[in-house]
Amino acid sequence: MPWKTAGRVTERYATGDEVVRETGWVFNNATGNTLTLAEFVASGDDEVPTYLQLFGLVGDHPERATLVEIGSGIGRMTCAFTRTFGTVVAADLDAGFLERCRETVARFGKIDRLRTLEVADGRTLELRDDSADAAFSYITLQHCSDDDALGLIAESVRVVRPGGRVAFNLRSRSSADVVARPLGAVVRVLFQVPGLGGWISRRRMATRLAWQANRVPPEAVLALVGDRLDDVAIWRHPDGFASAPGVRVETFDGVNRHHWWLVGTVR
């Protein structure tokens, strides 16, 4: 509700700097009358070279590759996407975020490379199987419920071509889920509240709690995809704990010591 909520918002203003400022509480975990669209793209250029290098996205031809980036928003990572694969699909739960999404990419990123997917169930891709080279989502999959979030995995392995690469960013269990997880279900009930719901998905921190939704550990996702996926990796944080046995662990600072990443081929 909250994403659907800020799509509606993002339809009220003219500009993206307008939506970046306004909609801080879903994007950014920022609000303030400072905020550009422009450093809100910059954020997302930054990282998006890391993690292609670093999970191996990127082949000989990039140019001649398609992306399947799965909650792309209103484009904070699609543009630097743009400037590297020969065509990008930017799939998301809300048709407002992606009109957004074209807008930003047209201003900072290569817009004639960009496809826009709607994904109205929030876990089913309408492409073909074997249609993409590589597929990744950050910071979504731990927002969905456990059924949608391993839907989209198996949905983003069917539809990448056999030794394209995947990369999925998920969340590890922590000791303040004791007391977040709890909240943020109580929080997701209060959403279907007529009158409350549509209030309290604006606010910030009733968000940031209702989007602790899962835990999705790696032997759940291993036992759907780990059969197709060759080369498999988890990826986390040096002072991170995701591991599955007989999955290589791999460590890097830059990732969040909440969160782990699952990268492989396809097979």
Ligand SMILES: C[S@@+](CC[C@H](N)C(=O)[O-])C[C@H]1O[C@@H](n2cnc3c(N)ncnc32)[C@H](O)[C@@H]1O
Given for the second form:
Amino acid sequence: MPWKTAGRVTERYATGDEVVRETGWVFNNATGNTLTLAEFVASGDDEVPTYLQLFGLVGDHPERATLVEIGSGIGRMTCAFTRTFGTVVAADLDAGFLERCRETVARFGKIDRLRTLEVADGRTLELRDDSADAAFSYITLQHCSDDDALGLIAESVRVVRPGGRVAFNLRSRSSADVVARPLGAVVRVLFQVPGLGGWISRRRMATRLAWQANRVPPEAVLALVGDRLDDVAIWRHPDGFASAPGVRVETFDGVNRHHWWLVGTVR
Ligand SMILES: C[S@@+](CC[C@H](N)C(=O)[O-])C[C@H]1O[C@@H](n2cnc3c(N)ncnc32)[C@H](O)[C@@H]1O
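Alt. form predicted together with the named molecule, vs. the form predicted alone above:
Complete assembly follows, chain above in first position.
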């Protein structure tokens, strides 16, 4: 509900620059009256090459490869993906965000390489088995219900061919969750009150609370797809604590302290 409402809010603005000023913080935390879509995309351009390299997501012929991005939003990272991969499937719950994503990629990426995919039920990817070479998801799975997050992970593994790579970003439990998660549940209920959702979705703190939907642990992800993956690693900040029995842990100080990634190769 919070994402659909934010998607409708973005439809009110005429240009991508205005969207970034009014709701861009939904994606990259930056606020300000002079922000531009170009700066917004630059924040994705900074991050994408690092993740592609760190997680081994680029094979020998990326121009012939397909990457599925789960939770593309308005295309902050999608532009950079289209400069590397021959096909990028930008998947998102909200069709309005996907329309904006097309505009963003048309200006800053390679639009002929972009396909968009609405995740209408929040958990199913309408793509064929083994039809992609890699799947990537950043700051999205933590914002879904547990079932949707796990559903999207299982679907990603289904659509990536054997030998392809997957990288899923999730969030660890923290002491702040004791307050933040119950409050978030209350705000999510308020989003359903007619007229109130649009107003809340422009309030940064309330919206951020509403997103804090799950803390699926590594064990739950591994129980679901661990037997479909080889070369599995958990990536986290050196001060982070995500781990799972028998799984290699790698650290990188560019990872948010509260995040962890599950990375692997599909069997
Ligand atoms: C914080 S944004 C991250 C966007 C992008 N990955 C980035 O880093 O800029 C989260 C995105 O996930 C999408 N999303 C939330 N729940 C989803 C679901 N169940 N299926 C697909 N997309 C979802 C939202 O609509 C939103 O665009």
